[in-house]
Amino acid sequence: MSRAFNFCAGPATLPEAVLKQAQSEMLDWRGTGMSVMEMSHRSDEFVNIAETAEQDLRELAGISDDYAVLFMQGGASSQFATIPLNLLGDKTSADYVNTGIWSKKAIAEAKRYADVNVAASSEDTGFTTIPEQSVWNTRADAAYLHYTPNETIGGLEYDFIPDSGDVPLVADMSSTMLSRPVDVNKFGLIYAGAQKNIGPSGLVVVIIRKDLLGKARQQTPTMMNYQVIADNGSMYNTPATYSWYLAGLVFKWLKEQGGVQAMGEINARKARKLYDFIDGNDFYANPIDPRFRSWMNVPFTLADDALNSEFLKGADARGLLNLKGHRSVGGMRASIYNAMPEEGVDALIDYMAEFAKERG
């Protein structure tokens, strides 16, 4: 049976290597007689499993002893209320720059807690753009700045780290966190949703600087609390254990490729040619500002949107799947994030070239 390519943007794609890996230690992890999943989180071998990853994640993103790692539960969704929780101290407001789906939700859930100020959108553009930062509206008493380096509904992605200045700047990288390097010394938090470039779903890694530790609200609760998780090497409770070694098996699959440098290049390569092919096609658009689309979603529109169902059809029968873009913007996207195989978008393009001569 072959694999099909998965365009899926989330749960997405995982390399073959690590799904074949973690099929061969299924019913024994290296002699213990048993699965990862039937582990004690507090045995030996569950405890090597989880600190091997976070070295490993660490030498992937460069993330210095000046940072704690958290792999949390939850996803990245529970972090829009973790963070203003955790961060906002004795501070009462906190900076937002809204620039899609993801960052209107985050938006959302930090007016529960804080006084959220917006310092600048792209609403009245319908986030095709991202506003120069010199227009932005932030606050010097801000107890942090939040963005979203990549909206995974929209296909829009900053091309630059905002400056923040002394505030803390907080990112959500769910689906660009490991595509490319990043200093994680210009952030005081990110977090990513571990289901697009990490590995499955149901954990989130926190990444935050030691100094913003400590400074929960006493209401917060104690399994959102960032000190509590980190003084207890982010096994509290039981942690999820199995897309913690799964996690762990992706972050040695990207060594093995020459790490996010490496990665970071055929990434850029495989955007390149899939949006080079939608320009140059009349029968195929894609709305985004071309200096801020995204390496990681690719949203495109057919000439005409009553051959969007037979379009779908003929991918899925091509083995081209989960191309349907988000109900709330519709037309297509292709998430091509670190384990999509350059393969895959070649097989795209051509079944999208074949798609319009026929139909165009």
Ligand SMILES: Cc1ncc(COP(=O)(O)O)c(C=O)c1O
Second form
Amino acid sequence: MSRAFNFCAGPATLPEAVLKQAQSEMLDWRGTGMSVMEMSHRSDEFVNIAETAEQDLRELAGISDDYAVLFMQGGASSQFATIPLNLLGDKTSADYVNTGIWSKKAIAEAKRYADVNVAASSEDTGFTTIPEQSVWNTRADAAYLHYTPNETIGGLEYDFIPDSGDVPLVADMSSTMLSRPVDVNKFGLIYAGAQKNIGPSGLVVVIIRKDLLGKARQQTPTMMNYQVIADNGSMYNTPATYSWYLAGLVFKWLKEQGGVQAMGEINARKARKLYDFIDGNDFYANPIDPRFRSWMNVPFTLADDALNSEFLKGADARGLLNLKGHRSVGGMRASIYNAMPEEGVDALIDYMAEFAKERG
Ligand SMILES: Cc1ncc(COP(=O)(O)O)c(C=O)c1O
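Switch over from the form predicted alone to the form predicted in complex with this ligand, please.
Everything in the complex follows now, all chains and molecules, and the chain you saw is the first one.
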């Protein structure tokens, strides 16, 4: 069976070259006679895999020595609690911007630990836009300002980095990490669940400015304490070794593609093509303010919801998989992360055009 174009929002498609390399190294990693999965995380071989992955990520994202890079577990969702537990310090309040379902989840969890101020929200628009920063009600005494640069479910993406002044800026970059160049120096902390642009699910990458380490509340579980994880090279316990290795292969692949600059150009082109097609065809619609349309997750509806299952069936038959929108919003969603080739987007557009012609 040949590989399909998989538009899943996550776990998402991985570069074929990466999967092939992992396959070829599965039984015997470079003459060691064993799989990476079977290696001690303390072995020279694995430590080298881990350090190389971190180094490649630092190069790709332009992460200076002022930041620690942590390879943690529990997905991005575990960070919703880990962040307040570590960053509140002697403060009690934190600012959050609510632009969709992932922001809301982060807010709900933070409320268990912090006095959360929702500095701005676009809920009244159905999360179709992002409030201008001039109307945000941020607080100078907040321990940090949290936002979600790309709302994976809604398909809503910031086209600016908020200015948080002296307050550390915290970003859930799960679905936009490494999709285009970003100035890491503007952030106190960046976190990203791996299963979109990095690797297998479960792994979460945390990039934290070193001066923010060491402030964890006394009751913070050891495994959630950034200082402990940093001091132990993300190996306080047994890390997710195979996921870390695969992430490393993805980083190498990204470097071969020309890094995040080249990726950003390709991603912009892929997204533009798809939105242009949707806008130019009466049969399809995307509800998001054009300025804030996501490059990574493109939700769209058909003129008649009754045709949804037929659309999905036809897509499946062509090897265009996982186009069903999130259960909370319905419709369709095409996730077009780094590993989705431009031909995948072209094939989707061809199918959409044909379907609209037949059924529109
Ligand atoms: C923006 C965003 N944040 C957080 C999460 C949760 O990630 P995880 O399932 O790794 O906990 C997701 C998952 O899709 C996401 O898209």
